[in-house]
Each structure stands twice: as C-alpha cells, then as structure tokens.
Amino acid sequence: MSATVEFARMNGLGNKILVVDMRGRPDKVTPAAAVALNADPQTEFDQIMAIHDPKADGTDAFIDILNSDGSKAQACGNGTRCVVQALAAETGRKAFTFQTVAGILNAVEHEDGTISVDMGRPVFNWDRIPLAEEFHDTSRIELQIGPIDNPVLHSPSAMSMGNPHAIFWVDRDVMSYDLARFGPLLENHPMFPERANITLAQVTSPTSLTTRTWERGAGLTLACGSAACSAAVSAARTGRTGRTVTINVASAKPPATLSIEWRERDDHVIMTGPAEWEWSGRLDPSTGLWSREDTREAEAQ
C-alpha cells in the first residue's frame, strides 16, 4: 500500500476543502495529519472529505469529514458539492449517492456546472441536535451573550442538519458583530454538549438571507453548507420567509449565493451552488506531509 495518497484542494464558495482519494484502503486520514495540513499556509481547511469505499449498498462511496481542528463533522455540504464535481470529473457521472456518519446524500451535477445537494429532513428536537437542557419549541431558545438588558446575541433557533445550528437573527450587517470573540463562547456553550456551529442572519426579504458563521471545529469561515441550510429551514420555520431563499454568504470572497430549498413534499432540504477545484497533490494520511502535483494544468497544456 502506497504511503501517499491523491488529494485536490478546492473550495464551495470560499469554504477551503481537501477532497482526499481513500478508496482501495482500510486506514484513515488521521486527526495528527489534519491538524499538520491546517497549519500549513499552503494546506490550510475547513473540512477534509475523505472519499472511502462504499459500506452500504446502493451508495457510491462512505464520506469521512475531517474539522481543521482533527475533530470529526458529520455533515459538509459545501464539502459534498466538491467531492460531487471531483468525481463528476473523473468517471463523466453526474449523479452520486453518499453515505456519511449523518445518513445517505444524494447530489447531482447540473449542466451549468452547480451542484445540488440533497441534505436530507432537518431535526428540531433538543435532545437530537441536542440541547443541554429541554426545550418544546427549539425555534426560540433561552440562550444570550452580552448585557442581560442589552444582549448583543439572544434567542438562538436551534437545530441539526446532520450537525448541532444555532441562528441568532439580527437586524444590522453580519460583518459588524465581532463574530471572531462571540464565536467560540457560543460553539463551546454549555447548551451544547457537541458544541455547536454558530449563524449570524440577517432577513433582507422574504425570498433572501444573508449569514456569516462561526464553524465548529474551523472557526471563522468563508461559507458553511450546512449552516446556509439551518439558517434557511429555521428562517421559513419561523415565518420570516418562505421555504425556498437566496442565501448571500456575507464573507465569501468574491461574495456568492446558495440556494437553498426545504422541499414541501418531504421535508428535505436541497442546497445548490458552485464548487472550484484549485490544485492537486499527494499526501500522507497518516503524517500529513504533502506534495504538490498540478495534473488537470499539466493535462491542459
């Protein structure tokens, strides 16, 4: 068995993505690998998407999600779209079925190169997301930061999307809350036992949303899936859209939009967007010591 292994830096919407071939082996990227990957400038992620043989029939392949942190995720979306257009390109296939820790996601690639993602129905039960402490209506929960008669952040919607969500709704720009000081107060909350990622959004119609997110295990990032989702089913949920919105990702760079539908019919949410391959190389799952192979531009030349 190689040493090495192939591996693709990419991004969803700026969200910094190691898409790593694992297939045909039995060992895993490790949590000491990833933490050396995300202190390299040059390697630097949110989320490793491990792509592993498929352990359930009917699927294309098992996903193991990897935080910056070495922490494991169970959900990626904008990770998911990346592997989607990695293997759309190597086997000319345009729908793919995947298993991760959180369930079966089913993703297609459509002609105009946006990839949708199928991230299954959203659960608001405390005790699933879960919730430290018992809440009826997870729409609304008791949960603030600041002054008890002035809370810069208050009243979170709470819920999992394969992953725990809190959505503090604000009335001003995303950017201008010190999100880089809330932000691991908030993930790292006693509420939340698995931690939690943690939205800003601001409603700024009823078809359009725009959020910035403290991501569990990654911190600040420039996009997050399944955080686009949350903000958008709990949004709807709560009756200040409808069940289908733009989500303007407020610190994509460029900034950029993801749509995103909670399907009526099942209650499942699709999330579609872009997904960009940058480079390629190999690297050590164990280690994390990589090198730089640029074969799509070699092969272009």
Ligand SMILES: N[C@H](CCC[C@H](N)C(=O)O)C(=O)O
Second form
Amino acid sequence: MSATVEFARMNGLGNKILVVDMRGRPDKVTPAAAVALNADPQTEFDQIMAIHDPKADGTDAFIDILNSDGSKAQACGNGTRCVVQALAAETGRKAFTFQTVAGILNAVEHEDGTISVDMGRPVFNWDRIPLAEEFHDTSRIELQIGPIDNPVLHSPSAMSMGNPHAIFWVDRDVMSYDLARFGPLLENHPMFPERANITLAQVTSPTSLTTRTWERGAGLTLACGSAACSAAVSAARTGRTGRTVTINVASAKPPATLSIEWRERDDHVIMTGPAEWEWSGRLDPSTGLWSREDTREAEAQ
Ligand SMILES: N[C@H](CCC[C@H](N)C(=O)O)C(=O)O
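Other form of same protein, the form predicted in complex with the named molecule, not the form predicted on its own:
Below, the chain from earlier opens the complete complex, with every other chain and molecule after it.
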C-alpha cells in the first residue's frame, strides 16, 4: 500500500477544504495528520473530506469528515459540494449518493457548475441536537452571552443538520460582532455536550439572510454550508422568512451566496452553491506530510 494518497485543495465559498482520496485503503486520515496539515500555512484547512470505498449498497462513497482541530464532524455542506465537483471531474458523472455518519446524502452537479446537496431533514429534538437541558421548543432556547442585564447574544435557535448548530438572530451587521471572542465561549458552552457551530444571522429581506459562523472544531471560517442550512430552517421555523431563501455569507471570499430550500413535501433541506478546485498533491494520511502535484494544471497546459 502506497504511503501517500492523492488530495485536492478546494473551497466552498472560501471554506477551506482538503478532499483526500482514501478509496482502496483500509486506513483513515488520522487526527494527527489533520492537525499537522492545518499547522502548515500552505495546507491549512477547515475540513478534510476523506473519500472512502462505499459501505452501504446504492452509495458511491463513504465520506469521513475531520475538522482542522482533528475532531470528527457528521456533516459538511461546503465540503460535500467539493467532493461532488472532484468526482464529477474524475468520472464524468453528475449525480452521486454519499454516506456519512449522519446518513445518506444525494447530490448533483448542474450544467452551470453549481452543485445541489440534499442535506436531509433538520432535527429539533433537544436530546438529539444535543442540548444539555430539555427544551420542548428548541427554536428559541435560554442561552445568553455577555452582561447578565444586557446580553450581547441571546435566545438562539438550536438544531442539528447532522451536526449541532445554534443560530443567534441579530439586528445589526453580522460582521459588527466580536465573534472571535464569543464564538469559542459558545462553541464550548456546557449547553452543548458535543460542542456546537455558532452562527449570527440577520434577515435582510423576506427571502434573504446574511450569516457569519464560528465553526465547531475549526473556528471562524469564511463560510459554513450546514450553518447556512440551519439559518434558513430557523428563519422559516420562526416565521422570519419562507422556506426558500438566499444566504449571503458575509465573510465569503469572493462574496457569494447559497440557495437553501427547506422542502415542504419531505422537510429535506436542499443547498445549492459553488465549489472551486485550487491545486492537487499527495499526502501521507497518517502523518500529514505532503507534496504538491498540480496534475490538472499540467493537463490544462
Ligand atoms: N465544523 C462543523 C463541520 C463543518 C461544517 C461546515 N464547514 C459546512 O460547510 O457545513 C462541525 O464540526 O459540525
């Protein structure tokens, strides 16, 4: 078995993704390799999407997701779009079915290059998000940060998109909050036994939101797909918007949007947006040692 595997540095709205091809191998990308790769400015990332041989009938691959701190994640919307683009370029196919620890995801690459992922159904049960306290209505839970008599952030919507999310609704520009300070306090708050992704969301029209996210296990990222899904569901759930919205991801570079539909007929959340390949290389999945091999750029020349 070769010591190294192919990987691609990609992004989804600036969310830094490493897509690692682990097919045909019995091992996994180790947390130590993830931490080592993230420590290198050239390969720093938000998530690793490791493509493994399928485990379930009718699926194309099992996707193992690691955050940059080496922790495991159950879902990654931006990363899933990157995997679709990589496999579509490799196979010429457009539609794929993946399995993650959170379940089965169906995805398709459109003619215009955008990719839609069925992220499944949101989960609102307090003990499946999970939350540490019982709330019968998790669309607005009791949690605040900042001065007791004048909290900076309070009363978030909580849910799971396979991974835990807390959406704080704000009425100022989401970029005007010190999320770098509040994010880790909330990510690691005792209310979230498995930690949580923390998103600030502002309604900008009856069909659009702006979001900014402090990600569990990755910190401030330029974009978070599952958080965009959670914000869209929370907005509809609390009567702020309808079930189809455009998400303006405030920190995305370049500025970009995601389209989210919380589908009426089956409550599935459909996320549509771009993915971008940047460069390719090879890496050792146990140590994180890597080399750059821009085969695709070479082919293009
Ligand atoms: N940090 C997240 C996983 C990645 C989510 C985000 N990058 C996305 O696009 O959904 C977690 O630990 O739940």
